[in-house]
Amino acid sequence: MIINCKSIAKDIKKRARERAKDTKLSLHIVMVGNDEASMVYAKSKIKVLKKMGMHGELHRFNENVEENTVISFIDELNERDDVHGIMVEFPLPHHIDSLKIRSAISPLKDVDGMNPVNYGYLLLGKEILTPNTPRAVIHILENITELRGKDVAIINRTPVVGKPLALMLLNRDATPIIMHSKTHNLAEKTRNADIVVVAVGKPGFLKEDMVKKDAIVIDVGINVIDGKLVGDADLEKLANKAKITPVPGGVGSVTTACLVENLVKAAKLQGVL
């Protein structure tokens, strides 16, 4: 009952490479501060791009950098023809406005899908460049089930996962319900869902009795316990009852593939491909 996400990621990257043809596309990642997790994620993305014959570059600023300095640098990347995708690693220091940074990235190079223009298109039902994690969830689900008419419980309400995922599900005629820490009778709602997507950052949060038999569980959570990566779902017990994505090697691997997919889409929007 473990969903083979690595195979799905491999197919996405293969299609992206074919669409890119022989063009060496370039992604530039901006990072502010010394967040260890962000550094690991950034380097892993660059490693994947290199394996695919593409280029990835990391630009680091110290945590005290002025907001305008970061925005000016993003403006420079926007103007460069050899830069096909731009993304910023989050979180940012408190003195930097995340929305201003996301708005500074050209909508045509916004491989994270978080510029308000691309977000607005999604709200209106048009998926151009969309956030990578929800896109990964959609890819996984479309590989294993028909989404039309399905009840989907999403335990996350952030602009990065829960909200865009709900919009993408609506685009596919599914029925999403977003839940969070203030939701009443959460377990009752998840038990009635055909699909449960959990992203709360709490190991073992989603238990066996919270999911109906033969449901699908998409575990977006990443937690470290005794040096080991685990998700938000009780994988061992749920795997006997539902189809479930593993952690590690699950949604994260498909998310990275979606980043490459978005880089190719961005290059097409810019007329490079």
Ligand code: NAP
The other form holds:
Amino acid sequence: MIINCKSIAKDIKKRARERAKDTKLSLHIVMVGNDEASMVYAKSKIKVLKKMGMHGELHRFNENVEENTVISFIDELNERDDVHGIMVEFPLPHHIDSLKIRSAISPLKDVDGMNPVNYGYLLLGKEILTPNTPRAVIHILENITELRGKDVAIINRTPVVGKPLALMLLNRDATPIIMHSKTHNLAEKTRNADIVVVAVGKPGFLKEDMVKKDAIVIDVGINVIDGKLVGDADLEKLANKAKITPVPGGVGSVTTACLVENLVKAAKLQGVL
Ligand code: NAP
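Having seen the form predicted on its own, could you now give me the structure of the form predicted together with the ligand?
What follows is the whole complex; the chain from before opens it.
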């Protein structure tokens, strides 16, 4: 029972393309340093945009760049009418304050949904531009189930995945529980859940005996083993017991589609569409 995430991603991109009409929307990605994974992610986003007839551009800064230089550059992008979306690849070097960088991006161009203004809206129950990975999880779940009243166990408490996902689930009348490395009796809680979302970054973390029969498992984890991408769940065994998203071709592909969706939303907020 493997969930077909590629078709969900395809539908999201198709809708985004239709909403963008003939406007060539443009996303600008800012990257500091040489993190290899960030580079791969940035390039793949640009490739997806190009395939959709949109524009993606990567701006790279040296590892030692000053925080103010990056902020001034983001300010320039904020001012440009031909720039519809801005995002920064993480991680940033330690001398750069990620919150300051997130705050520098105009809330109207914040396609990652991580500016405190957009994040604050989410906390208040209003989803304007929201983080893409948790929204991808919501898209997948809404495609296969009714969320109202469901118990959802989330293993991740980060501002990028677990926290915003819990808020989005509350907005849809589900009952989330957030877990982390200090949680006691984690398996007991996952076994009681209708839906388990795992984003730990440890291959094989979620095992067959940790979920109930016919549960839904959303595997957000991305790990590389012997050059191959794997998630956090024991996919083969769990697929006999639950509905589960694959890795690769799962949450990651829907997340990229959600980025395009946010680019279109941002353009609407700016009055471009
Ligand atoms: P992270 O910052 O390292 O967070 C991992 C989370 O897992 C933390 O909340 C941590 O708890 C928790 N955790 C770690 N070990 C645990 C344990 N033994 N028991 C219970 N909880 C445990 O990682 P992240 O950036 O959120 O990413 C998590 C995974 O998702 C990675 O594999 C990443 O590549 C993937 N990811 C995928 C996408 C996508 O679009 N598909 C997007 C983002 C991330 P503490 O808070 O207590 O440390």
